[in-house]
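Here we start with a single chain on its own, the form predicted on its own, put down as structure tokens.
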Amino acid sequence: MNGIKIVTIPEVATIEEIRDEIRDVKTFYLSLDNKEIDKNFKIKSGQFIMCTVFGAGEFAVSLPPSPENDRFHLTVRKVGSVTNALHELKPGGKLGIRGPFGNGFPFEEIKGKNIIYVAGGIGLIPLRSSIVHVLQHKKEFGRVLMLHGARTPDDLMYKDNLKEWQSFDGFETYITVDVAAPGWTGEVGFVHTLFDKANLPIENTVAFVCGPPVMFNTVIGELMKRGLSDDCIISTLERHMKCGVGKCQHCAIGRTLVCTDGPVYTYRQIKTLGEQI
């Protein structure tokens, strides 16, 4: 897997810091207790790990840190018993980490291209890694744009990052909310309504899209209507993954295993899965 060593048996990690992001979403900054493994733990944007909350269970979670010069962390929404137990932990708490798994987002293959990131709500979590990585190598790409939409201003992810990115030279950021709130002076509308304002590039362009299904389908339709081909639109598929290594086949969709063949797919690949998704 591109030289990345996979941790197959859970390694104990310590929670160093916890930050509240939005309602029911927290970021957990971690270090692996085995310092040799911690030093050599490498990831690729778009991959995921299996996270164990001792006494509660294990779940798959995407990796938002950049592969380079970024604190290792997980951003997790509270959606069930295991993630609920995770949210109850405090700094100093212990977790089990194994991975990384999956194919990840392309990086070398897209150098020289324009890049569009479109994130709806917590869809910014899996995209963050690629965004930061590309910005660390900005001179190797064309136009880089991020369009982020959320239900309300309080639901905008990674607010500190958003402020930083808005001031990053050569990184075009466009942000909107579905419902305004007192004091909000930005755009109001669904994220695809930003496309005309952003004057999206189409030639020599790749788009990364993550968000809820309704947003995803609308955004894909608008991108293709503008002329972007389906093999230049990239996203991730989510499945309830158990093993991470293709053995249990719990994440099978037709002939593809999301944990090993994905979770990153082009829209052309996603379309072939049809109603099985």
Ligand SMILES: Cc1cc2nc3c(=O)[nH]c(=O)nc-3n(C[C@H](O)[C@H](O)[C@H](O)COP(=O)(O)OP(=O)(O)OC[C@H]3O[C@@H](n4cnc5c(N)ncnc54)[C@H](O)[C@@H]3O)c2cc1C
Contents of the next structure:
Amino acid sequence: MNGIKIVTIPEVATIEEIRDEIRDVKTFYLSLDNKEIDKNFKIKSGQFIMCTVFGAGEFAVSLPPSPENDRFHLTVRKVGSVTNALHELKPGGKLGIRGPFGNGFPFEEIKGKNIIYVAGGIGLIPLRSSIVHVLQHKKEFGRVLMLHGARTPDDLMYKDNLKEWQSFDGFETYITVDVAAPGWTGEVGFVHTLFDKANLPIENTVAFVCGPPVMFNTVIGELMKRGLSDDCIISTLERHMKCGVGKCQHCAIGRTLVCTDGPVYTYRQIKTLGEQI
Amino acid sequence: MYLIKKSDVLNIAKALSAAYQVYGPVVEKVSGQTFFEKVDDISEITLAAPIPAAPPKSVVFPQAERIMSYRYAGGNTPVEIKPDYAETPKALFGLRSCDLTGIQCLDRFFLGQEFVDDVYRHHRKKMFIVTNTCVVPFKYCFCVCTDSGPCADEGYDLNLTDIGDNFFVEAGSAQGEALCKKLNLENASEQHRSEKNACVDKSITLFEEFSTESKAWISRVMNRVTTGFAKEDVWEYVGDQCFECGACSFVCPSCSCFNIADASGGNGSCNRLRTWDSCSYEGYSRMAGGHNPRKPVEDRRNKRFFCKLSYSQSKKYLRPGCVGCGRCNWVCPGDIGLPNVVKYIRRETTSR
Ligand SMILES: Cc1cc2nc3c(=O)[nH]c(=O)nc-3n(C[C@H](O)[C@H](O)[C@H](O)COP(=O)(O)OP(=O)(O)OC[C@H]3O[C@@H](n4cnc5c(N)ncnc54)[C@H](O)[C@@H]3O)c2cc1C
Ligand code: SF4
Ligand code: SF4
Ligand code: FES
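Can I have the other form now, the form predicted together with this ligand, not the form predicted on its own?
Below, the chain from earlier opens the complete complex, with every other chain and molecule after it.
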């Protein structure tokens, strides 16, 4: 990565467009005001930035856009003071950006393999970048599957993308909800119940898993039962973060810091951290 | 190597005050405690005062500081961002060896990792350090166990050692050497160096008698802490004893966790503040939405000792994180300062 990294003082970005995703979740399309920096702001799938909502504070947020040919955006659920303040902003409003930080997902190393994405709820946010990037290079991969589970049909993320992805030739998508709603004709049940139907590949396969801890543990258990090795299961961890650059120590887990050693870990690494995830 | 008469030693601080803001040990009249403070009247400095109650780390890493300010009136109006770095040149006069080692830990942590901490770098940029050898150790000291005292051997501009009527002065840098020349200090002989060495050796023998409150065989426990072979009930006991007051972190010369908060000043102006934090606090690792991966106190307490005693963390400091100052042992209301915990881990029991 030889792009720019904004470490200490945020760069100002302007919100160009805001889209509602699901309840309490919005996507913000942005561009950096300094065009020189905007041009050199190169990201890797799986990295994150620190986003300042002026007057409220700063928080860590994943980068859902693909590193190539994609609009720069963030997708944020409102859960507290800073994210609430962000949801109040309108197009034209300003944000501060530091980053990109973190190790990111492997891309070169997984070429030629089958890829499985398993996303629970807003766990699709950190996976989106990698999904789009892999689809942009689909020919260089084996089977590519995505399984996305949400609580209800209204909780399915990135609905426009999902439609597009479902019609993408050779991209196997499976979507399920915990509880159906009137008019829902798709699958009902937790996301791992689709594994048989999807006829998951195991040999030469890498799985990316993101979602709430309960879903994460069940899915990992199922994958390992089917013979996927723990170093072929990849996830991102979330921690309370204040600096993003390895100094405040808030994100420490085991002997690592999520902001600089993560946020991407293999399940083999996660097991050695010796802490709750 | 030089000599300066005991009665003249503060002349060094006076000379420094021309170009630096001087900080030094001052004995507070009411409590009789030592604080390492900004001094404008050099005569307030008591060089022989006991180790300061709070560590001088606050000079390079203040308890609360503004690191940036900004102004944004909302909507499509411009945002003005102003970085706020402390630029004043500072001189630390009469620093104890353990506290210098603490600052070296912070240097390696803030400046020597993947990212450089700009706020810290500005504090540290123009600095003059005068250390003072402890010829008599204090009650809670155990720097001899942590290889950080009683005499500094690197990282200072000048080191002073009380050898009787004179201080033996060693220059550790070009700017230290230059100051000695400027002050026309008398040259010291090999004889004086032997006297200094004898004072340091004597001081080490005095630990048995004077430093009665703390001892820590940290080399014996580092392996266990790193590999997770410290007994579970030791951590449970430590968790039970902890009041989550955070005092241990605040008095520790090498603790550097911080929090960041944006404090609104009205009219769209805001200050970004960075303040000391402690891993003992429940809110430290709590995430938005309430999930706290380190809810039990003992999980947060063993984090502190992991930080001070594991090889993994030592890689960041290039030495163990504990510098043997004994302050946590002195302040902890739960009686679980580092030396006690080391004892519990080593003996695999929680009785003293
Ligand atoms: C790598 C990473 C990627 C992420 N990606 C996304 C994403 O793509 N989309 C998304 O929606 N979320 C994402 N998150 C989660 C997001 O960072 C949090 O939801 C966000 O920080 C919430 O901030 P808040 O201020 O609104 O919440 P709050 O609950 O107000 O505060 C956030 C944290 O600050 C603490 N806190 C609150 N008040 C104080 C106080 N006064 N003093 C000290 N601490 C306090 C809380 O304990 C809490 O842990 C990600 C997190 C990480 C680490
Ligand atoms: S000083 Fe003692 S009681 Fe207070 S937080 Fe530290 S370990 Fe816990
Ligand atoms: S852990 Fe305790 S004894 Fe060791 S350096 Fe920190 S405050 Fe001093
Ligand atoms: S967020 Fe500050 S150390 Fe990781």
